[in-house]
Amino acid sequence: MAQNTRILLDNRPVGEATPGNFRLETVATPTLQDGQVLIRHHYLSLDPYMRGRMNDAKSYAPPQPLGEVMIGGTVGEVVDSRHPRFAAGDSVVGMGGWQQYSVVDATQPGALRKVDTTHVPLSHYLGAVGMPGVTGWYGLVKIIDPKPGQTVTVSAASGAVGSAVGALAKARGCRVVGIAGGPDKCVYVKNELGFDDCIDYRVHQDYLSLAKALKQACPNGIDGHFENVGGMVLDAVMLRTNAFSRIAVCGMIAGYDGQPLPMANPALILVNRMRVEGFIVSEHMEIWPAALTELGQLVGSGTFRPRESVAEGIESAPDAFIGLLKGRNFGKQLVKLV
C-alpha cells in the first residue's frame, strides 16, 4: 500500500489564516472496495473559497470539518480501479483534497471525470478548463450577458477566474478592462490575455482615484462587471456603471478574513436599475458541458493562454494558499505533487 501524505485542518483561524491552522500527517492508502478507484494526484488546486470553509460560520456550504483532509480539486492518474469505467493510467479530475492519493467511490455521480490531455494540459483542468473557468463562463454568459461592443470590467483579472472572463468576453466582441494588482500582472493581462486595458489598483489610495482611472479606460461607461474582490474595487466600478448594468458577484476576497465590507454608494443600484447577482457555480451543473467545451476550444487553439503559479510538494500547500489570499500568485495557483 502506498504511503499518503496529507494536510488536515487542525484548528480554525482567528483573523488571517496561518500555517498553524493546518497539520501534516502520513498514512497508508486503504485497500480498494468494489466501485472504488485509487488516484495518484499530480496537481492540487488552491482557491479562495477554501478560506471561507475554514470558518465555522453560516455560508453557502458546510464548514470544513476539523481533523479532516482539506477540501480541494485535484487532477491525477488512476493507479488501481475496481470500477468498470476507470482503468489504470486514465487521467481524471475530482475533489481529492490536500493529499497525494485519494480513494474515490466512482459509483457516485460526478465524483470523478476522465479528461483528454491531447490538446489541453492536465493542470488546466483545475483552472481555465475546470471550476474557475466555468465560474467565469456562468457569471459572464448567464448574468452579465454582454452584447458586442459593450464594456466589461473584471477584478482580479490575472487570476484563474478573471482571465477566463476576459477571454470569453473578448470572444463575444466586448471591450474588456481588467483590474489587477501590480504592473507585471497588468502587462500580462493586456499583452498575453488580450484585454483592451488593465488598471493597477495598488497605485490608487481610494475608490475615487480608482474610479477616475476607470473613467479613462472605459469612456463609454461599464455595462457589465465581474466581481472577485469587493471593497474599494467594487465601489469604484459602481461609480462608472451605466443604466441597466449587470454585476456578477463571484467572490469578496477583500473580506475573507472576517472584516465587514460596507458599500460606499448602494443607491447606485437603484439609480442605474442595476442587476447585482451572486452565484455559486456548483449550483449550476447543467451549464458545465457547454462551458467546458468552449473553454477547451479557447485553450486548445491557443486563443486563451492561462498562466499558472506552481508550488512544489504537498508540504508547500499552506504557504501557497496564504500567498493566494494575499495576491502573491500569478494566475491559477496549483501545488505540484509528482
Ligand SMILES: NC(=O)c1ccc[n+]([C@@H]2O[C@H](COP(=O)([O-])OP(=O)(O)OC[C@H]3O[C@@H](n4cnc5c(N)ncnc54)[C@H](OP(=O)(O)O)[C@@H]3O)[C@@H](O)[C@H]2O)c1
Second form
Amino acid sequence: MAQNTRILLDNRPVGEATPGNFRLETVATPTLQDGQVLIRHHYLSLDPYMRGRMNDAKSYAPPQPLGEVMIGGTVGEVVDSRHPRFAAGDSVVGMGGWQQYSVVDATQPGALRKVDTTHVPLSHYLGAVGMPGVTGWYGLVKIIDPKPGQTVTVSAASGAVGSAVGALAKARGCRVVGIAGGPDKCVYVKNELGFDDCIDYRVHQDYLSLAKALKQACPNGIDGHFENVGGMVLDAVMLRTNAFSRIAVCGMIAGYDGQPLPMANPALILVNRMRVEGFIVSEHMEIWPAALTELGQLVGSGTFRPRESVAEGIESAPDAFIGLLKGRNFGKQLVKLV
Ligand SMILES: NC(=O)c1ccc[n+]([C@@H]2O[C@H](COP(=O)([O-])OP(=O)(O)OC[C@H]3O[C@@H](n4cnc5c(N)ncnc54)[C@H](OP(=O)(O)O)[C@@H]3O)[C@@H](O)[C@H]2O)c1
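May I ask for the structure of the form predicted in complex with the named molecule now, the form predicted alone having been displayed?
So here's everything in the complex, that chain up top.
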C-alpha cells in the first residue's frame, strides 16, 4: 500500500493566502474498487483559479471544501487499474489534486484522459497543451477572432495562458504585443516566444504612462486584447483600442486577494463600440479537441516553446502557489512530484 502525502485546505484566507491556510498529511492509498485506477502523479499544476476556490464566496464554481485535498490538475502514470481502458504504465491527465497519488473512478466521463508523450512532454499537458493553452485558444479564437495584420495585446504574456495566446495569434498573422512584469520576462516574450514587442508594466507609475508605451508598440491601435490581470493594465489598453475592438476577459489576477479593480474609462466600450466578454474555459468543452490539436502541433513542431517554473516536492506547493499569485513564477507553475 503506497503512502500518499497530500495537502488539504485547513482554513480560508483573509486577504492574501498564506502557508498557514494549508495542512500536510500522509495516509495510505486505498484498495481499488471495480472501475477505479490508481495514479502516481508526476506533476501538479498550480493555477490562479485556486485562489478563488479558497474563498467561501459565490462564484462560477463552488468553494474548495475545508479539510479536503486541494483541487488541482495532475499528470502521471497509472500504477494499478481495475478499469479495462487503463493499464499500468499509461500516461494520463486528470484532476488528482495536491497529492502524490489519486484514486480515480474512470467510469466517470472525462475523469481521466490518456496522453501521448512522443512529441509533447508530459508536463505540457498541464500547460500549453492543457487547460491554460485551451483558455488562450478560446479567448483568442472565439472572442477576439483576429484577422491577419490586426494588432493583439495580451497581459501576463510570459505566463501559461499568455504565452499560448501569443503563439496562436502569431500563427494567425497578427502583430502581437505582450505586457509582462520585469525585463527578463519581456526579453523572453520577444526573443523566445516571438512576440513583436513586450512592455514591462512595472516601470510605469500609472496607466497613462503605460498607454503611451502601448501607443509606440501598437502604432495602428489595438484590435483585440486578452486580459489576464485587470487594473492599470486594462485601463491603459482601453485607451489604445480601435473601433470595434474585442477584449476577452480571462482573468483579473490583480484583484484575487479581494482588492476592488475599478475601471478608469468604461465609456470607451461605447465610444469604440467594443465587445468585452468574460468566459470560463470549462464551460466550452466542445472546443477542446480542436484547440488541443492546434496547440499540440505548435508545441510538437517546436514552433511554440513554453517555459515552466518547477517547484520540487508536494511540500513546496503552498509556497509555489503563493509565489504564483505574486508573479514570482516565470511560465507555467508546476510542482514535480516524482
Ligand atoms: N477564464 C478562464 O477559464 C481561465 C482559465 C485559466 C486561467 N485563467 C486566468 O488567466 C490568467 C493567467 O493564468 P495563468 O495560469 O497563465 O497564470 P500565469 O500567467 O502563468 O501566472 C500569473 C501571472 O500573473 C501576472 N500578474 C500580473 N499582475 C499581477 C498581480 N497584481 N499580482 C500577481 N500576478 C500578477 C504575473 O506575471 P507578470 O510578472 O508578468 O505580471 C504572474 O506571473 C489568470 O488571471 C487566471 O485566473 C482564466
